[in-house]
Each structure stands twice: as structure tokens, then as C-alpha cells.
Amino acid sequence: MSVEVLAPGLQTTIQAGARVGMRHLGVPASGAADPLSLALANRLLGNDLLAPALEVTLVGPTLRFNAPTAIALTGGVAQATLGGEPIEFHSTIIAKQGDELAIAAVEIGTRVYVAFAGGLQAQEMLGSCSTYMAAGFGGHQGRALVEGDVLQLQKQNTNTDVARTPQEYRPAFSSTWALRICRSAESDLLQDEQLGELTNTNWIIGRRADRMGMQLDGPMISVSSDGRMPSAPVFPGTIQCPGNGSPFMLSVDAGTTGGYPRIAQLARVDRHLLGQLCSGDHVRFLPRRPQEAIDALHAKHNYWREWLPGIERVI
């Protein structure tokens, strides 16, 4: 059972769980941007929460199956076509053999994924199946699809049921975000004033955003390192602040250390949502103290346990 690439999108990669345990390595988590709508599209599917899947960025694919499997698409806002006939997001869907899957611009959002029954079959790397693009391994070898591949289906449960995700459990996505964030180990090196600029301002996702981080538009902050500031070790959601001023935060491919002080850390309550981030969103981020911060990351999971077991994997 295979799926061929007719066109392979902007960028489009398999992903799955991140990469646990290798900081210490260098090796990023990797693994999917927004890992709640990939485990979303796994659970239509009977499939482990983080199966392998394909994760479309801001313009999708076409697809042609070369067999009847079933699939599911969650993520951004985009419009989907199976066949030639409009698709849902959020259901069970069955695909024909012969039958041709095309996903247009994302809308809202940046990211969309597209899981299959069974999952995809994928080059497994230090615990992981995601493609990490800036060394070359993972996915499928190690790069973002192109016209003309054949992705290998896994063996698939023939009495898929279909499912839909029932309402509240779906995500809304829109240009505007709110954010929460800690302190830092560099927090310090900022006044007061500072401070409050992080989190009063209206900040604007800038045109260098993708898996590896994004540029904060806004006001410039200062804060003196000297120069002299050794690298330190980095998480997706650490926001840094270069020395001119521009904060940038990182995300699921940044690498393990970096040497720019660490203003801020994006609590991992909502971390799982560096993946929607788009160029020219609107964000906000909400100061917590770590308590709290923890506290909201178990309210999230107990939210989502009762469609999601296991969610504890995922976010």
C-alpha cells in the first residue's frame, strides 16, 4: 500500500513524537510543530497518538493513493479535496485507490496534518521517526517530500471505524494568540520597564518564522551580555534577545544551546502551539510563575484526557 506525491507542497515532511533524551547530544526534539492536531488525526484513525503522519506547511499537497486506505486531516484552516469532492477536517475519511487528495493554502494556521490508517512507514533515528531537515535524517531521507516520491503505508486495520472529533475537542485557530511565559535565566538582565514591554506589548510574528524559530516585531529590547555570554543550553519556546534587540523565539528544530541571553520561556501548557504561529500574527504573552504555569499544564491534560488518553505524551 503507497501514497505518490503528484505535487509536494511548500514543504511538507513526515513527522511524529520529538526526539526525547538527546539534548545532551545536540540533537533537537524535532517531531511535530503543533503535536496535539497530529495526535487529533491519529485518534480518527485507531493509530498510537504520534504515529508517523504528514505535516503540511502553509501550501499542501497532491496526493494519489495507490490503494483504500482511510485518512484524517486536522490543523490550520485550508480547504481539501478528495477525488475532486470537498473533504472535512475532523473525520474519518476513505480514499479510494486511484483517488486523488489535494490540499490548498493553509488560511488560518500554518500547519495541517494529514494521518493515514496505520501510519506511515518512516526512517526511524535516535527514537524518532520525524524528519529532522537540517541534518538530513528521519522521515523520508531526511528531507521534505518532492514530486515523484512513494510513501509506503504501514499495515492497516481493515475495519477502521469512522469517527468524527466531537466539537470541543476541535482547536480554533486565528491570527491573534495569547501566550503564557515564565521567566528565564537571563530575566534578570532586563529593568522593570523591559519587563513590561515583553508583556504589554502587541507583538508581530515576523517574515523569518519556520521549524527552526521566529522574529518577535516590535519594540527593541537591550539587555547587555557584554559580549561575553557563554552558550547556554536552549528549549523550544526559549525567547532570546540578540544584540539588536529584535527578540526571537525558538521552536521545535532550534538546536540545543545558543549564546544570546534567555529573556523568557514559553510555558509548556502552550507550546504545542509554535506550530500555528504564522508571519504577521498578533501575540501577547501572559507572565505566570512556574506554580501556575504548572497548574494550567495539568488543567490542559485533564481537559483533554477523556478524547486523548495518553495526552500526557503529547503536550
Contents of the next structure:
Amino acid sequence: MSVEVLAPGLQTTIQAGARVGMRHLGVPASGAADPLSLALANRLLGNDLLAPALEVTLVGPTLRFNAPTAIALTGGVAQATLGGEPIEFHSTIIAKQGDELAIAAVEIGTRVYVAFAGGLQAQEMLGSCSTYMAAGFGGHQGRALVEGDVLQLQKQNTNTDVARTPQEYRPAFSSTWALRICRSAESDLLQDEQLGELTNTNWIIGRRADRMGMQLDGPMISVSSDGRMPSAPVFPGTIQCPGNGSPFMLSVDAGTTGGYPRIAQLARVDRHLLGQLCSGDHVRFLPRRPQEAIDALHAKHNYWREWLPGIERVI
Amino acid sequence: MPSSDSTNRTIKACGDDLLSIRLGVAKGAQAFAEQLRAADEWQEVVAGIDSVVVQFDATLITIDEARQQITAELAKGYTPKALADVLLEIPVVYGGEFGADFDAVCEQTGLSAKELIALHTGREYDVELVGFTPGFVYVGGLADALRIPRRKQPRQRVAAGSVGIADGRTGLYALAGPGGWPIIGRTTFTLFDPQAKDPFPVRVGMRIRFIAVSAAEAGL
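Can I get the form predicted together with the partner chain as well, since the one above is the form predicted alone?
Next comes the full complex, and the chain you just saw is listed first.
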């Protein structure tokens, strides 16, 4: 009941739900950067929506199954083969003993999720099995997979009914995103025209984009301070702007406090997309009042609830 | 619209599920954060230097309800819990293999090893902040003679329990990881115990005194 890592891919980690309630101790959210895709993969296997699964980044791994196992792939667009034969995303797949699963480069989006019937065994730490690499805990030895790792499955399970995600519940992937944002604590430091710049620009996700955060390439945004302030709480989706005028957006593994003005906050409704934004992607920010953003969250939950009961725990 | 009470504290949305409460006083922020955490109604309660941010679950309460709850908590008034009465004695093995930058710090500050240790152990400090990375403890109030900057080149990895000094503070590394603070020693004090109910036992507002010990005494 194990899976052997023949090639690890660029950065493949075990991820599950986020860590909640410990940011005041410096413990970041961690967890799947795209929890919706994680939930969709687990759903096809009858797992808990946030059961530990593999999060694949940009270049996929090659895995060998040492026992028959039901699996499911979701997330960004990539080619995948099992025993040399192409396999579909969004469908339950039965891997035979000795089969090799190979996932190629992610073509659109950034992350692919591979879930296993029953879930992967993982180290639980501070309320979650998710890997937090910066501190080296959770998941598989607190780190990304390397060649030769052997992952244990919670249980052997191939009796899963073969399920497929209905078309209307397969998220569309693209290299152009529209993300809803709200004002944050230091938005007042921006002049009106600077705020307009934030929402009228086609931002490009910078070269540095990972689970900590991403640069936003575009015009300089000048804040009416020297870009420094007393350390203050920050969250996944917080957009900060240092004195050099080059804003960046934090993601799930970011530290819990920051010393740069918080000029905007990605609304909860779109935070699950942080995990799919890729270097070079184009992003438009849509300004929303908090209540509008919350209404949009309720609408999204209502849409997904039929296929993913418990969606409120996911996004 | 920011709302405020008579003493000009402000509550401001800083996202659709985040409210920032600006209190103006550092110790007030930590005390108010403790009070909110005790209420156990928030996903996250995080104090900054002079503000507190709460995250609420918008599927359970509305932003107006969240705001009203905060206003009510502010109206109750808050008093710093008597954390100041908690004095932690933190044993430190200074220098040698456990303080990779100890000699460089002596050179930088012009202090002898004995003087450096005497200065660092010679006063009580306040825990100012825990955060950024899990359990990292910022201890304020370092003597001016020990004021040095961070390393230009951060280390890829410093050991758990490492004791560093930079920018007028002592930093305690609860976990192994990359680190930019010049390391002067190591403590065996439990800064992180994943099995404990409270995995990070050092809290903001506690007092700290460093005690110089030998590696043998520390069991290193």
C-alpha cells in the first residue's frame, strides 16, 4: 500500500487543509494553494474534501504504485500517463500494481493535485497534515518529495465507484485572471489615481511566484510614506507595496506579519486561485466593497454546494 | 466607514473577512488580542505593534456583526493579563560551536567574551512579539553596546534554539530554518513542543532573563 517516487518533479508536496488559529504564533496557513482543486480530486474518491494529497508544481513527478490504487487528478492543464497510456483529469482512475504515473509540465495554471483513495499518510502538526517547508514540518518529513521517497496510503482501496466531475464543475483554466479585491488597512496611503492604477492595470505575475507570494509587474505604485511601517498582521492575498513601488501579493506560506503598507486584500471568494497564478499570467483586480465580496462568496458556495457539500470548509 | 469610540480607536475593514483595530499603544494591542482570543469567536486574532487584526468566518457572521462584537469588546475595556509577572529564565550556552557569530560580535562591538555575556545576562527583557515564522520570539531592550545589524548574508539554516541578536533585540529560533540574525548562543529551553497543549510556551508580555550555562550543564 505504498507509492514510490521515481522522479519528484519541480516541487511536489503533500498538502491538505490550512492551519487555522495560530497566526499569532507565527504559524502560517500553509495547506493546498488551490484548495478547490484538492477538494475536487478527493471528491472523486469519496475522501474527505481536504484529505492529504499531492500538490504538483509546474513540472510533475513520476510515481510507481506498489499496490492497486484508485486515484484522481485535478487542477492545472497537463498531460499525464498511467502505464504509458494517456489518462483524463477529473475522473477516477484505477492504477494497477507496478503502474507508473507520469505527469508532464503544467501548461496552463501552476498546480495539479493527485489524490489517492483513502488519502496519503502524512505527519500531522499543529492541526494539519500539510507540508510547511520553511519550518520543515507536516506532510512527508516536512519537505518536498525527492527521488526514492516511499509514500504510504492510509488504506488500500480500489472499490471506489468510478466517478467523473460533471462538466459544469470543472474549473476553466486560463492565463488571464480577474480577481476581486477589497481595500486594506493602508489603502488610504494611495492617492485616488494610484488606486485607479491598481485596478486599471493588466498586472503580470512576476518571475518570483511561489507558495510564499508573488511579485506583480506593472507600473510603479507610490505610497505616501517611505513604504515602511510598524510590523502589522498580513494574510494570504494581502497585497503590500514597499517603497520601491513594486507591489507583491502574499500566498499561503507567507509569514504572519509584514512591515510594508497593505494596499489591498484579495477577497476570500477568489483566494483559492492564488495556487494557480503563474509567472507571466495577466491579472486584473476588480475593486469590491466588503459586503459585495461576501455576497460573491455566498454565491460561489451556492454554486458548488451540490457537487461539493461542505464547500464552506474549502474556500 | 471607519467607526471609532470616544478614545479614537478605529475599526476598519482590511478585506472582506478582516477587521483592523488600531489601538495606538503597543501593550494595548497585545492585551486586546489576548482578550479577543479568550472569546474564541475568531478564526485568527493577530496583534501587530499598534494594531490587532481579526479574521472572521463570513459564512457564520456578517461583517456588521463582527464589527459590533469588536465594539462591544472594546467597550468592556481590557487590561493586560499579568504576563509581566511571568519571568522565564532562559539558559544559554554562549559562543563556541553553539554561537557561530559570537567571536565576530565581540570583534564588532569591541567587547570581550566575558563582557558580552555579562551585558546580555545582566538585565530583564520583555517579549515584544512572537511571529513571522512559527514561534520566533522577539525579545526587546538590548543594551546599546550590543546593537548590531543583521548578517548581510542570511544563513541557510540555523539550529532550533539558536539565540541571535540584531537591531537592538534578541531573537530566539523556535525551529531550525534559515536565519539572518548573528547567532551568539543556543538555549535548551523548550520554545516549541508540538505535543503540548500550548506548543509555543513563550508569549508576548512575558519577562525573560538569560542565564549563562556550560554545554554540559545545558545537556548539549
